[in-house]
Amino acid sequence: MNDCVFCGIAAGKIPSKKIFEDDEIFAFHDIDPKAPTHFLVIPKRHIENLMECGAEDEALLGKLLVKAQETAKDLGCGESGARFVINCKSGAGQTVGHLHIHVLGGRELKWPPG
């Protein structure tokens, strides 16, 4: 999708602080972190949100989650833990129309989030 900021980041057209990249996924630090560790994991293929996924996306979704937890561990959250968040559509707080997992850690996170 031409006007999607995350597609632009994954394609290298928009600068980011990249953590990981392969043929299917891209991970980068959040531009406005809400915790000492705050990064995003996205599919390179444009998927608007989780509600748009089907059975054909099962392997990709699993890969996104595994890479998110591996990266959280690599960035020091293995012992203390991390929060994995997928906001879906604007009513749930999704501000960029491209599926993404927020991973937050490095401090105590309260519930419910405020």
Ligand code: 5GP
The other form holds:
Amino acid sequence: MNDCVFCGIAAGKIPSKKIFEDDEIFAFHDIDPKAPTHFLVIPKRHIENLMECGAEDEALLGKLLVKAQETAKDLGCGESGARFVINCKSGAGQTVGHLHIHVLGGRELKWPPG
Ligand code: 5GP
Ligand code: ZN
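Now that we've seen the form predicted alone, could you pull up the form predicted together with ligand 5GP?
After this comes the whole thing, all chains and molecules, with the earlier chain placed first.
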């Protein structure tokens, strides 16, 4: 049985503040936002992390990025900008083992993130 929380959210079995969905991807607000705007864009299909992807995933990855930036603009980040982050594996801060793009905006973001 798949007990992945993001699979549950994508399937509508776990509640979330949904922003967008189609047959392949799902976008929703982060439950613990680190910025005034902080949402996640995920594939509905379970992919553990970015390093599991191959050439067969190129179209899906492109679609995730395009939707991420479109949604950032829809939510008011078009002028000020936004940060698009993919944490990959625990050493890089990944806590949920289902590929997700973080989109953060609405405040000044320092670099490097630490
Ligand atoms: P990671 O640390 O894996 O890059 O990011 C996981 C993100 O998912 C975190 O920012 C965390 O707040 C968010 N998150 C974890 N569980 C849930 C949940 O059940 N619902 C929502 N909306 N976000 C979640
Ligand atoms: Zn999953």
